[in-house]
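Shown here is one chain on its own, the form predicted on its own, set out as structure tokens.
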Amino acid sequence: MRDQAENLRMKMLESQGVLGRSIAIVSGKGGVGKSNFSTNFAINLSRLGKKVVVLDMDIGMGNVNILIGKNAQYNLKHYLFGEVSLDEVMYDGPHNLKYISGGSGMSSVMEWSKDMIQALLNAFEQLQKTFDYILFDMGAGATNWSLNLISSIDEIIVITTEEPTAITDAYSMMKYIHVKDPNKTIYLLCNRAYSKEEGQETLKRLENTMKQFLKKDVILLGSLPEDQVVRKAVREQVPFSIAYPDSNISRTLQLMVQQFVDRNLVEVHGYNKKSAFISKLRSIFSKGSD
């Protein structure tokens, strides 16, 4: 009865042309996970029949593709050139989940032309009619250029590890995004916890440190073990989801992203046709940016 109930209300969303939901992941500093997670996170949303496509944005480190043992013969960048269509840059992965490479044509928007520009927009407006969630895995660190993206996407997945350095650098993060847009909506996660509750204490941190100096409320969206599968599963070049489907990462992600979708369920899925996204991202070309 849930299924018909749910492909009901999707079909009554398209026909109203509702657009699909964009979501950030980014990580203050490399190897905290980010791209497992984003890679897992949307094989867990694919698995639920969301339609979910994720773009490697990590520029001249982008390993989604890797990860899922896949190879990406054209990226964005061939696209923005004019070379391939939007189709052609967009892969298969597992569970229907599709993905784009970013490839290195992110990297200096000064040198873009405005035919560039455009085909950017046209695409992730594109994206946004064809699929429910468009994810950004983006590169660690902060840039104008990835801020002024990560500033007009609809939602931000901020990842941490229990390590002070990344916590350190996961609040300056969270704190050029939320310069960038105070009612910019933060999800905040812990990843290779050693354990629930020092993944729960790192993310109380952080929590109470938003909202002492910033005065910022971010969501919680939990903790994920430390986990010997992550490591075997990156060597097969299979995503630990799959793989391991009754590991504890596994286990405890699947609940996380059903958790992240009942949660957001009326917020993601009703919002409004007029995009803010696009519409953002448009302002920011308009303006030029570094």
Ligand SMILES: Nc1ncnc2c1ncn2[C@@H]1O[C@H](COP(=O)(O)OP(=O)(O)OP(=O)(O)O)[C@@H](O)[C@H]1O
The other form holds:
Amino acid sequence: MRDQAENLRMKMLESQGVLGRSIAIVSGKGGVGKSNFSTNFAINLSRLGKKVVVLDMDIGMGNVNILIGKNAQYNLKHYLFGEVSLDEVMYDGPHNLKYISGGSGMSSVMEWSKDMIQALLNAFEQLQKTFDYILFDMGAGATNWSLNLISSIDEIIVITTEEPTAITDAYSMMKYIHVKDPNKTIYLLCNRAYSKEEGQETLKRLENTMKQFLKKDVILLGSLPEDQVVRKAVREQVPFSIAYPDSNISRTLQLMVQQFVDRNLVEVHGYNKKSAFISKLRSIFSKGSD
Ligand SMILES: Nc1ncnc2c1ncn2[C@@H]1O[C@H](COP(=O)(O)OP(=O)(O)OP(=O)(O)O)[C@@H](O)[C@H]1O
Ligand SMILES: [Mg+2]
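Cool, the form predicted on its own is there; where's the form predicted in complex with the ligand?
Below: every chain and molecule of the assembly, starting with the one above.
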């Protein structure tokens, strides 16, 4: 159990607004571009001088490390089992960004020991104090652990494409998140849009559905174009915003990130929202482990 002094200190940090923003990148349907978006979003944030860490929560296959062409010898699991320190699972990415590979097999919170839970909470607290942005690339497929993690993260970016199945799956995911926490900040992004207009139309339709059926306002991040440089960059294992900075998608993303950072948070959230990340995680784990 954490002592009162530590609790008080976290509360003070939160009220001063110095804790990093936790952001999960999710989708309903797999393969819509989460890992590419997370990596390149992070690079653009770093270019603006922000301190960013990306956590690759893909179960099974680490994605982000492949995209940036580096191998992660240790992952979060090694840290949780006490085999290595947090620093040792944090790897350098381009532009000063850091990344952590989530590791496979963390499917159920119920199987976690008290020591592992405490280690996870310590790690995420540390990250929130060190970084401006903590991005979670959530990987395909919802497990008990990933859904719990998503519900504790403060802001969620939901990615869809123009495909009907991706749209309905994005809606289901947003509904799930909204039912668990109606105050969650949800952003919506359309990837692989064939035109700006078509992307916007997809976003508007989903936005209206959320309003009509769930009375929930989402924030439209905009759309990213279908661009052949993405596939090329993946093959070359260099993120597209580094390999092809003048491409359509790189320029569009750069603008999007600038707008994202410039947004007034109080305006976005409708109220002066405090980070609830660690306290939510703690309550989820205390339910899971007792
Ligand atoms: N804007 C785009 N234009 C063209 N191709 C794209 C675009 N975004 C993604 N892709 C293609 O889709 C593939 C899958 O992207 P990515 O791995 O980022 O998806 P994901 O949502 O992370 O997948 P998973 O659900 O398996 O984790 C990429 O390798 C690339 O070929
Ligand atoms: Mg992925």
